[in-house]
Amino acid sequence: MRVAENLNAALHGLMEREPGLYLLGEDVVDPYGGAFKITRGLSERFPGRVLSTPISENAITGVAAGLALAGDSAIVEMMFGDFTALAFDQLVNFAAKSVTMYGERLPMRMVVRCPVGGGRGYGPTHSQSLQKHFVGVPGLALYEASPFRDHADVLAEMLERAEPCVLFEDKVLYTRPMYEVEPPFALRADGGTAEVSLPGVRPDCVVVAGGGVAHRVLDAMRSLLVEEEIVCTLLVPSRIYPVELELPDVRQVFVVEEGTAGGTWGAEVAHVVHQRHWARLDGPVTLVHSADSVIPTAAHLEREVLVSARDVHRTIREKLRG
């Protein structure tokens, strides 16, 4: 099963179990089934609960927040995650605040799904990873789609939090198979954070990464092992904020993300790691980002901007080998 199919199956199962759950978004009704076909088949099975909306991300998110405030549940599909900028006010000033601003905690069961990331040639305003702009908002939890965790569990967990959540889905994941890890590495995915490691070998470093860049990190881990005899362990958390991360006993930590540097999720991970593990680290956590640039449409220029396996390999080699 590919990631897109896993997401679609998760939505089918969730809507079947929860009769008060609505799904809203642009062109989500069949036969289109959403820009990336994640909502395919849902409107036929659940008529009246899957609603194609006008092109207004602000309005879509506001309606979803209203449904959640009234006691229902709602999932919003943004056609592209870049357009969450248009829904920022509804998420930050309405939905996230409504959980606690009325004198008692109110359940706000809503999820905003955001296809993000480059690698598809969609250009500057359809390829961004805007996760960092939502980090640190009280009452707003952030998740990232992962090929290493069933999204039925992820979506159920998000709704059970009873607060607004954003799920960032890197578009390059949609066609990737679930749980695919090539030898000699092995996957352990029995909780909210998946671990990919070389069995029985103490790692030289840990790399923390979101699901969208996980396979780029795995490519770098493989080349580092073969060419440099450097052993890495990869941690892929499905919830990226609030940060809750347990590290194995290592002295070097790296964080890889596709967004640009400055006030990032990676910086928040580094802050948490420094608070908890500074005494046993050899130095500060190293952050690896895409270039400080808009994302070009031309494939060869886009590759120069987005973080790559080559960038990860080079950064880890230079840090560990000097």
Given for the second form:
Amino acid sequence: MRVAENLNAALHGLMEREPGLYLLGEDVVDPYGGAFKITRGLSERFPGRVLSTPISENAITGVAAGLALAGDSAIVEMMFGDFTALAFDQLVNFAAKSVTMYGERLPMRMVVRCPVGGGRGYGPTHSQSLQKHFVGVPGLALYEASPFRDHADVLAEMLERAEPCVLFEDKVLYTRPMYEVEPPFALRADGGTAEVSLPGVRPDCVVVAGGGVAHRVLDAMRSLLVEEEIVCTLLVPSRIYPVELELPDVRQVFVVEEGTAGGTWGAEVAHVVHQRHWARLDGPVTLVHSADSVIPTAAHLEREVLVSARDVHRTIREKLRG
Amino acid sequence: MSAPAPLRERSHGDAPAKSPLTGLSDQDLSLMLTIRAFESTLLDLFDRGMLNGTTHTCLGQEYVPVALEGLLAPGDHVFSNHRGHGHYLARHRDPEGLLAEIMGRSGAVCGGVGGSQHIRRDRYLSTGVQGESLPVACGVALHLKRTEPGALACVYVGDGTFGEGAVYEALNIASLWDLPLLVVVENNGIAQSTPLAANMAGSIAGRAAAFDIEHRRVDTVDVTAIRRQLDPAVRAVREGRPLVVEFATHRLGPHSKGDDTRSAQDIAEARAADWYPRYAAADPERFARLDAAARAHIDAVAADVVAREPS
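Could you drop in the structure for the form predicted in complex with the partner chain? We only have the form predicted alone so far.
Let's see the whole complex now, leading with the same chain.
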């Protein structure tokens, strides 16, 4: 099963189990089923609860917040994650704040799903990974889609938090199979953080990465093992904020993300790791991310900007081998 | 507090005045006077350095939520804005909780976290960002339409709010989805310090018409007449026909506190349109009695709340 199908099945299951759950977004009803077909089949099965909306990201998010306020649940699909900029006020100033600004905890069961990331030539306003802009908002939890965790569990967990959540879905994942890890590496995916490691071998370093870049890190882990005999363990947290990580006993930690340089999610992860594990580290956590740039459209230019397996390989080799 | 003004409906020029008190209950008049006393007391507390932060009083606009309250049901949701004390008091008659909230004292409606412009109690909610509540109210209206047919979501906004894109996104959705959404525009002709003429091209009526949404303009301060005028259209809202009601009203006081840059003439015109002296002139004995009672009540509330522990 591919990630897109897993997401679609998760939405079907959730809509079936929760009669008070709505799904809102642009072009989400059948036969179109969403720009990336993640909502396919939902409007036919759940008419009246799957609503195609005008092109109004701010209002759609506000409508979801209103439904949540009234005791329903809502999932919003942003056609492209870049457009969450248009919904920033509703998410940050209303939905997230409402959880606590009225003096007692107010449950707000809503999720904003955002297809993010580049690699498909969509250009500067349809390729970003905007995770970093939502880090550190009280009452807002951030998740990243991963090929290593069933999205039925992810979505259920988000609604259970009873606070607004954003799910970042790297578009390159949609066509990837779930749970695919090639030997000699092995996947352990029994909780909120998936682990890919070389069984029985103590790792030289840990790489923390969002689900969207997991396969780029796996490619680098393979080449590092073969060419440099460097053994890495990959950790893929499903919830990326608030950051909560259990690290194996290693002295080098890397964080990989596709977001561009400056004020990154990785910086937040590094801060948490430094606070908890500084004494046992050889040095600061190393951040690997895309360049400080807009994301160009032409393939050769886009490749120069976006973080790649080669970047991950080179950074880890230089750090560990000098 | 305001100088007596001629008994004259603003929009009718020199037409003969009518008594605005026909059929108005003691309870309604008391509520208007209580809101007036509450807002006046707040400004006084500010002048004495006893309030933290900022506040926006609804002096001059008190009759709007009182008139609306007569058309709303307990199951309706009310969304308010930065100038929301009157809206809250009309809904919940709770000056103690509101003042405690504004002052961060024990008994505060929202524990002192929200303050003047972020209050939630039951189905009443206010937020401090212009236009933000309209899409949220659409979501609530969608919920009501499905689960509690006949109930509506009422949103108070100002003329300045029409600068926000969220307003149009929400009006579009409300019209497309036949949502029970009642938008009450308190058009006081000024957005903070910027007059309407410098803020809005076209009109509020034209904007409602663009979305096929009914529009009613209210040019009187006569609460009973307002209810009579709006009753059929508000009933239609409950059937899923959204409505924009525009009150031509006046803000007597500053935007927040001590920041009034209007000309003396503009302020005099606002005062001349005030409901307070008209109601006073129409039934002096009853007015004086109820006004004295409202002021005494708010004085007692203020004395009590000021002495409380922090929230």
